[in-house]
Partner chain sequence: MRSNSGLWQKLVLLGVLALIGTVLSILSREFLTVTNLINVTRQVAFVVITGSAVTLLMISGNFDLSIGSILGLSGMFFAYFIPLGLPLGVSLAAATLVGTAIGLLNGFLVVTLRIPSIIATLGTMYAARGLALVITGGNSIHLGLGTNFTVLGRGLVGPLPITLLLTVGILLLFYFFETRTILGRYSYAIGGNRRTALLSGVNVNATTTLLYVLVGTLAGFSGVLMASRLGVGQPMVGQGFEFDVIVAVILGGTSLEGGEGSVIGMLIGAFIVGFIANGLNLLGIHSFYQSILKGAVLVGAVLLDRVLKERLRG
Amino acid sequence: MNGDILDIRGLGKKYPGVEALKEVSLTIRGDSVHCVVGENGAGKSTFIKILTRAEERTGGTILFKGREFRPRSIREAMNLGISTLFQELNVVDQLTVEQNLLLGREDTLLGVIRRPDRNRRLYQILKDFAPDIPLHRRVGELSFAEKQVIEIVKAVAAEASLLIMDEPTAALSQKEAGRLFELIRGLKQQHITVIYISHILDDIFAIGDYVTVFRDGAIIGTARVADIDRPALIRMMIGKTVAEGYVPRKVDRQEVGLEVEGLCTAKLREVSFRLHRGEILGFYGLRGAGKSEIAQALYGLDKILAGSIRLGGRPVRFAIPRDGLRRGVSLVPEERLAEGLILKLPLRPNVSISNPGKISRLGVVNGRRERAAVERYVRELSIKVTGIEQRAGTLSGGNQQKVVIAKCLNADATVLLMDEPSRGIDVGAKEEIHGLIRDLAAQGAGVIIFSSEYQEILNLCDRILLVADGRIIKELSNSEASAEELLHAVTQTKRLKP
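Taking the sequence provided, give its structure as one chain in the form predicted together with its partner chain.
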């Protein structure tokens, strides 16, 4: 497709109390990768939801391939040629790859294939994109990245001419992301235009042709990726530059906060380490290396088979997270939707729940104290909300993540376990949160960051432990570590595995 595939004029979306999109006008060129970036709550996801008709616009016109685009349902939008790769994937774990690909396609009837040639095309597409995914494997056994590929194959087979991706690499390893980029380049050749949303700016420079910046529901500008650099893009996004990078800190390694010795669970083998007070410790490893399992074992979620945990010198073993919280250990879990939030409830109880002692006496809540505590975190983390009574489910992805972090901070813990803490958070806010973590450490807390994003580990952590295959394989101080070193070390052991 040459020329513009999408022409959007004066697009608006109002929610009660918020104008999520204000008069947005934008053209998207065919056969391009068009990136969309912006602060948390800027309106990116809302923009996508309107294109896929998951939400109804309140104003404006959209021309798709030169024709007025007004689908009445998600399905109709899909049939017109706009497919989406959502963050929550739409695959059925219990079915095989083949069954997933065929799911919902009219050319099978009661399992009998009516038009084998079309299905053959589907298999061909899968082969082109991912020759190593077997058709008869159950999808539940595939990695997240492989599941994504299946969704992309479905979109290509559905003859989509516009494929939208909302933060697709947020949960991918470096290597998997690289493979996704290759796949996206392949899509371009098949004349499929991609709209790509991400907070990971490196992605944009890796595959973008154009980049559009959203702020406060409006478009700040659009540029060719070739004409812009990282600092300029950040300035467009948040109106100022941010200092990214490690801030050298003096950690006085006198007092040990947490001491773990020979910890074994179903997934972990002989994990031993020490976390000092005032220290920010990083666990780096690929997805599936066992980082989250370490966090879960420490937090009383997984069964401990052997080993010991000492907190401030005394042995502890938490049966449930409540025990940990009471002893000053809190966690930011990896999956914000499944484990971090109660979407139906307002932001207020979502934050205050982790520390009942702070807001209640004899089980009775003091409303004023609760509001004060929660409002403090809304301010400190600049959570974008209409008020503390806004339901968590209606917050933007990054702001939801901030709520989970606020809940963790609210516990007033001395040991903070943070599993992928800045997933989905914009560059500016990420630096602010890193600043807060440094402050907490300076006040004597011990913080452990579990991350598969090496840049975050390098920017934040004083000491880095590399994890692969359920064990700690190496320890580095920040000054010894480099991106190459980290990547090399964790992929090396992966290959050693039989």
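Same protein, the form predicted on its own this time rather than the form predicted together with its partner chain?
What follows is just the one chain, with no partners and no other molecules.
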């Protein structure tokens, strides 16, 4: 498509006491990938909800393909040509690929589903995008990336002209993300425009044609990706320059906090390492390499088949997470929403639940002591909340992550395991959390970072252990490490034979 596909003028959205969008004006060119970035709470989500009719605007105009765009429902917005690929995919794991593709598009006669010729186009689209995904395969057996392909095929088959992608690579490996980028380039060739929302700035420079920055409900600016660099983009997002890079630290190598020898589980093979007090140790590898499994084994979530763990020089074995918490080992899990927080409960019990003995006597909770402890963490970690009774589910991603960290600190952790600590949070929140990690290490805690983001590992960690196929394949000091070496090592390793 030549020219502009979407023309937005003076778009506004007001909630009681809050102006979420302020006179937003933006033009999206056809056959392009237009990236949208900004911190949590900047207005990106509200903007997308209005485009998909999940929310109704309170002001402004939208022209889609030259015509006034005012759908009455999400379904009508899709029928007009705007589809969305959300972080939480809209697939049914119990159904086959074919059944998922046809879901909501079934042609029936007297209640019996038919297979009309028009479905052949749907199958052809899948064959074009992913010939290796069979129609009869149950979707629950597919990877997250393959499920995304199913969603993209459904959007293309619905004749979408504009596809909105919300954090599409947040749960993908580097290889899977590369495949997604190829699919997106294919969409452009089919004259499908993409609005691409991501916190991962590398994605923007890999796939974007244009980038628009939101801050505080307003657009700060739009630029061609080819005309802007990473520091300038970050400065637009948070209003200041962020110094990215490792800050050299002195670590006492004499005092070992955690020692692991020959650790084996169903997925791990002879994992051995030492963590010194005050050290930030990084485990880097692609998704599925075994990083998370190491964290889970240390925390008592996976059964240990062989090997030993020593904490402060003494042998330990954690059958359940509570055993680890009592000995000062805490975990910030990869899936904070599903595993780290009770979203329907306030911030207060989410933090205090990790150490009930701190706030109770003979089973009776001392409310004053609990509130004082939680309010202290809110201050120290700069958690942005209306109060400690605010529900955890209503917080931004960065503040939710800080609540999980507060819960770990409340457990008096001396060894802190952090699995993908900055996944799905914006640049500003990431900088704050990285600062918290450095502060914790400076105070004597041993911190282990498990991450598939090489830049995070290089910026934070004193030593780096590379993981592939359930084993440690190499150890590097930060001064020896580079992005090229990390990526080369974890992608070139041959798979172990079972």
